[in-house]
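Consider the single chain below, provided in structure tokens and representing the form predicted alone.
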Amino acid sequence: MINFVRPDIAEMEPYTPIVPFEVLSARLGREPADIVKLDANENPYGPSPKVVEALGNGRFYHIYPDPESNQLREALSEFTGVPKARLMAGAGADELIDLVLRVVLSPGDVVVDCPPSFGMYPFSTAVNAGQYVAVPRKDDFSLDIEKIEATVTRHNAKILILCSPNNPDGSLISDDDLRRLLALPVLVVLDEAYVDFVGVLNRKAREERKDKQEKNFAPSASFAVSHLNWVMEYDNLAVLRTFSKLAGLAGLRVGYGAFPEWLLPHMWKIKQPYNINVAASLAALAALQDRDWLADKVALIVQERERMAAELAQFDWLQPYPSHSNFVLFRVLGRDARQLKLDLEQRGVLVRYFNKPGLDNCIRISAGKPEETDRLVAAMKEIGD
């Protein structure tokens, strides 16, 4: 039979997603309620009650959705302060990454990434026939700014992808470094999937600030440090956000981004017409109407992130890295991280294992509810004895 597959697609490695919950449940012989799932950076509190109510009351599931997501983009504009015309919604931030690459890249064009980071970046580059060039992060996961500058210039790169907070270590890019990189002749795609967990204020401070603000209170004004509005200042910056982490909508796939004015017409041109389904749109809109609930849950997650890191720091074979996200990366010392993952799995606790350049013998653990942290710590003590 004639092989019609693109040679580069035939040779590329597939993306490895997290195993579905029901598959894990069957494999482990445990009920889902008995599994502590801390391996995919999901929001353990799930969606707001307003989201559940909105989905239950939805009336138009049999009608195709608005191809421009106008109502959602209007709500996002109010939420972020970015004009609606500069916003686009996607089936998760993943779709938006793919759209940008499809518009900008010709076969062989260079995309610069700074691993270890999100595996979707090299994957989407390969799918879009781009040339992936890595500028590894330093030992502390900070960016090698000078090497990035040299690499972008040497390869005449089209796109530079940055993740802040970075997945899987939770580190941030500074404003000074970002401005320096934006001076390069390259489109900078800044993935802020986890930015809602940066700079969280306690409840009292949030209430005090809320009282001083106008009626249209947005979580981004009180606890998220985003660069979405920088898109209005820089013509070579795109910023991506998601509802997966903030609003517990990972299963509905809805994200959004702010993009340069010159780029958007072409993204609209090639976007799938009905990419945001009716349920996802209803859920996202309802989540934006329950902002105090979102803020409270984010504060709880950050609190539990700090408690988890402190509890696990008691084990001298676990080295935690500082995190500004909803997870903590640990380097495992003196024992096999893969075996640790498997031992935890047998106790019904799921964590993410890494063993690749920059992440040798590491595990990443998402922040869960307090009782899930307790299960995790108890399992670690059993393993450590």
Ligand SMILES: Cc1ncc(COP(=O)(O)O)c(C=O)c1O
The other form holds:
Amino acid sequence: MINFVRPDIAEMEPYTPIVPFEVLSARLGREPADIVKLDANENPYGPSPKVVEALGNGRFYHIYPDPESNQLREALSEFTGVPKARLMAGAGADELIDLVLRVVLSPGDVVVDCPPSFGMYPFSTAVNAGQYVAVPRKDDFSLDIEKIEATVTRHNAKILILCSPNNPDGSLISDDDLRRLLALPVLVVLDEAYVDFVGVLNRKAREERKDKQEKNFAPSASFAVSHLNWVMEYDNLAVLRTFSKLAGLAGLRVGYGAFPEWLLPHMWKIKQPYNINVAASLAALAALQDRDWLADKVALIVQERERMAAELAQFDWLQPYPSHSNFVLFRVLGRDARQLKLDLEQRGVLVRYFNKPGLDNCIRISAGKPEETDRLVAAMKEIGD
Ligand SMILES: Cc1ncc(COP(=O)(O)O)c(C=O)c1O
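Mind sharing the form predicted in complex with the named molecule? What's above is the form predicted alone.
Now the complete complex, all chains and molecules, led by this one.
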């Protein structure tokens, strides 16, 4: 029998896909509206009304999209302060992770990653025939900087992937550590999918800053903490961001990144021409026009993250880790985290369960709307001791 599958792909473990919402809804015998979905770090508020309106008014869905996403990149340049020429949009940050690895890696080239972190890094490395080398994080999820330096050097690594805030714990990489790692002869890919939830100001503080006409003011305050503009300073840095978490557009798949000048022409060369579809582009543009709405929702999510952690502190079998993102990681003590996840699921509350090195017996819970936190806390109480 013919089998021309690449041997390394034939041997790969499949990526565990999420169970579609409709399937889950049928399995649990609950309407989607009755499910509290806190398992995938999505934005519970969904897109802004301006996005919905723009999608309704779209007139060119029958025409192929602009392969260069010019309008969107212009708007992103204004939003981030990074020149348009240094920006590329992708079908989610996921596509950009794959694209960078595809351009850079020859078979066997080393990618260094610091697990526990986002599962797409080892996955995309394997798909692109790279060699994945892990430098595990310390117990508090901070990076082992010396070990990263030694590993990058020993393996002559091509790519170092960093995630800040890190998924699944929500910890940040300090600027000092980042600068130190950028001194290595390696392309650093910094994934900032959750950066919009760092250092979030409440509405009053935002208004005050706006009144003062502060330079570089961005309503979500994220630009102040994002490292996107560092690509202008370091030619071995790529920074990725997304509309999935900030703007509630996970289902439409729009992300973007800033990249080194030497890399971009080759990324453009091999990118699928129509990677950003017309609806995704319209939605992202409209979202960027509704920044106060985005900022309000981000502030609400951060507020709810804090409330969720505080409410769950009443259960001494849940040990939370401090988070700068839109989720909180809990270590489950003295009981089975998988069973807890299943018990919550029976009550219509979905959380993410982990049991792997560095994450044994853990659950990660995304911040939801206030009523969703209430349902979560009530379900936890019911499950009780
Ligand atoms: C760290 C991290 N990066 C990237 C992504 C994917 O982003 P996108 O939806 O833009 O592909 C996720 C999604 O959960 C994530 O956790």
